[in-house]
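The chain below stands alone and is given in structure tokens; this is the form predicted on its own.
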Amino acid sequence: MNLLAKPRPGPASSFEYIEGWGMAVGQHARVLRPRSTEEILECFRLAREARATLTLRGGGNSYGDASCTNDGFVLDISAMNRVLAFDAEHGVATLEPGVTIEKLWKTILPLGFWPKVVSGTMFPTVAGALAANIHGKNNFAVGTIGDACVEFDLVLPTGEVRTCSRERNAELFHAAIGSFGMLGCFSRIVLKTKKVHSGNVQVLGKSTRNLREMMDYFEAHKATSDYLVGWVDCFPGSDASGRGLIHDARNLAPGEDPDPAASLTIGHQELPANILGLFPKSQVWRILRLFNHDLGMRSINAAKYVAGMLEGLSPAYLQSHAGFSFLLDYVPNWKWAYGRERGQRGLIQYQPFVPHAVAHDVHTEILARCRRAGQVPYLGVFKRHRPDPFWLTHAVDGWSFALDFKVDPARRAELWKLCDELTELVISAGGRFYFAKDLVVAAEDTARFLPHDRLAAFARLKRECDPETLLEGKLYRRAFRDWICA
């Protein structure tokens, strides 16, 4: 043995507690952090040698179990985080998979560009975003992040690296986007961004008395708005069911911003460090925790609705892209208001996507059933969607309703039973689900709402790209394995 030989390079490794962002699921696991395509392949080898499964993870922002393991290893892609190139002529970014949405927008905004699709937080990686096929407040207009993807390199457990686009390896392109790392690991991603002429958007608040009024506003303005999102107070029933506040935003046209050089700076986009200029926002979750019960949240929602009515009487205002897009980042660690005990508290998000023709009745019935069960969501977010071509897509020509439920250990079984009943309602109406937010949908449900031909084709690709089923996490086992192995 040559004692002077350099040690074999390999991915960084540690033993950590890995949990879903909502804190309702998690466990300890060995975490591998590759820094290159070669080290991704080394992660595959290490897992194979240990006879362990491998779960892919980006920023860990999926609410449920999408990046959690079943007693296997976790491949965390966050160390591969370089912006490889940006073509300012065409607005095309070439990225390593661990680049965050934050790093992307901070790189391109001073050049007059913004990501075509972002989530409500800036901390996901682009690999995680593409694996989940995220959508934003402009889904009705531009589609998902998959629609903005030009091509990617995918490292397969077989050792092969495939470049995929709409013209090359097209099947794998449409299957891997939205597949949550079940086929391979992204090692390079090319995204199309959009030109912007200001660091601000113009925002108009519109208060609505119920869900029907909210939907009617969306339909009347979706052709002229760049972004539409609705906050919903889930507590009231009767004619006020689904009351809320819409934020309708548009990008500024050339010449509308008198000083675009100033608004396109990173400094203009930074979120405030204090609430009302006084209280450190990093501590706000402690106050929210005092209200984290039905009476407290009913009061907060009612106050927000009244504030929304006042906002609806005011004229449109300017807000930075980051300020408008990343509302979830205003209060760091706000999820801690739901409790921090591992696997015992936290929250889950239930997000059904329902076709337009039946969406009003189905979403109204969902709210009614939640109230009858005494499990009212503390937050509701309403969005309009359009279909996309990706194989495991959640998208429909219709509406989604993201509902945040507190997980009370004493009532956890009741909450899961309610979600099972709601899932039956949604699937019977032709609806679908978004696995980045999900923790309750079972394999038999997946097999009912996704087209059978797409499922069969995906199972074939899974066997081709991952013949040993090396890539298997909690989501795969819960919602996919039964029909893939059938």
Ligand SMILES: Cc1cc2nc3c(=O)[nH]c(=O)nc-3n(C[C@H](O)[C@H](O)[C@H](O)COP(=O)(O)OP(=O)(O)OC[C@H]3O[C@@H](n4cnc5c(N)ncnc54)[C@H](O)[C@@H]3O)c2cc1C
Second form
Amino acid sequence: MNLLAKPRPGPASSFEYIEGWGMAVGQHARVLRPRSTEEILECFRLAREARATLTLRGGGNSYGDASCTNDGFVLDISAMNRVLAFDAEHGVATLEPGVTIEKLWKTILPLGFWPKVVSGTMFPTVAGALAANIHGKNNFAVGTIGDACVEFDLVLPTGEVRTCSRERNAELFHAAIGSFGMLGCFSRIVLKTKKVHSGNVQVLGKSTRNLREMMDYFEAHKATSDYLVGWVDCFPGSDASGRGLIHDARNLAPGEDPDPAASLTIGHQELPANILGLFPKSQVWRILRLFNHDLGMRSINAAKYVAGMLEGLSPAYLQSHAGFSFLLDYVPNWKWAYGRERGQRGLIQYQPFVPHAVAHDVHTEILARCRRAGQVPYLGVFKRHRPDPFWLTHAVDGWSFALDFKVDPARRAELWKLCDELTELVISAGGRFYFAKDLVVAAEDTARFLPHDRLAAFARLKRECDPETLLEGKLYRRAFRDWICA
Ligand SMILES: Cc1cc2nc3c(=O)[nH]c(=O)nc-3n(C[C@H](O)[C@H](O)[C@H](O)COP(=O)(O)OP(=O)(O)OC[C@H]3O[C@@H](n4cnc5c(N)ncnc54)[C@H](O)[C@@H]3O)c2cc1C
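After the form predicted on its own, can we look at the form predicted in complex with this ligand?
Time for the whole complex; same chain goes first.
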């Protein structure tokens, strides 16, 4: 060995356990962490040389297998995390792919801007968010993150780097957004953000007795509200099926906040370290763990519903953008309430998107079947959506219901069977699924709910951008490979 020779520059590499956020799927893999476009290309070369496939990964916040591998390498882009530029005149951010939503809002909020679209957690990267085409509580009003994207660079397994926008490489632009890392690796992303005149939003709680009431409220307010989200207690049936609590929020107009300089600070946004001034929030999952069974969750949901009724009687209140948007981050590692031991733990989220005309009946039937099967979701979140132009999009002019199911190893097969039945119901009703949340949909389902012309065009682009099928993760094999290769 020549000790004077310079070490070959290359991506950092390690061997790690890689799992879906819901902890119901995972395995060990070699993880590569590039710091530049050149190193992304080097990762492609390393995988090819080892005859391994490659799965792209951001923050690992997809519930299922979207960023998990079968037996290949993982390319984790989290080390490419610089904010390259922010144009404060137009609110346009140029970002490396591994910038998290947290880093983005912390950079732009003091300048009076907020991301147009955020997920319920601030930990995803912008690349992971764009690859999933995430939606927020304002999907009905502003669309998905793809709608806020101006341009990106995509590094293809062929070695080419293509700049894509609505004007340039428009096909690839619309195909890669929402393509779950199957076409290439985002290396630069340009996003529009929105001007805000306060660090707070005004929030109104509205308790609703069933799903019909919830949907009627959304429909009556969607033209004037900026954000609408419904929490649902999935346990009760008959007239109370789908009862819950809506949070209806709006941005403040210029001049409404008497001290925007104070509310736009990061400090104002930070969530308190203790809950009710007592429990360190880092330990709350341990308490939730004690209630992580049907009886416990039935009680917690019922208590939350009663608290929601009281909130519904109260006037609107101010809440920080971060507090309102990222409520789930308030309890760190809350998923550990579902168990921490490998193979004995986890949750799946199942999120069907159903067209408006049939949404009430289909979602009500979903809840009824869950109850009959004795597999009631411990958390249900209801949202209103609108269609978008991205090829593999999950969004419809309709409603989604995100349902968190505990994965009890002894009843896993039963749960998958229930989900298969629900999937049949949803697809027959013209619905769709969202792969960021999914672990159950099969390739034949994908081919039924996505339009055939889009799928054929996507398969053509896959062959052009990735002719050797280097980019092949667990999700690709489960839900795409069969029809792409057909
Ligand atoms: C608590 C919680 C709440 C959530 N709330 C919402 C919500 O409200 N709305 C919503 O839409 N989603 C929501 N999500 C889902 C989450 O936003 C998505 O799964 C998102 O994709 C996660 O981003 P990530 O950086 O963690 O990516 P990962 O999960 O690591 O990867 C996601 C996908 O991106 C691909 N990818 C990663 N990097 C690149 C790259 N550089 N180029 C191309 N492809 C790449 C991966 O291959 C994978 O297919 C939530 C998730 C959690 C855990």
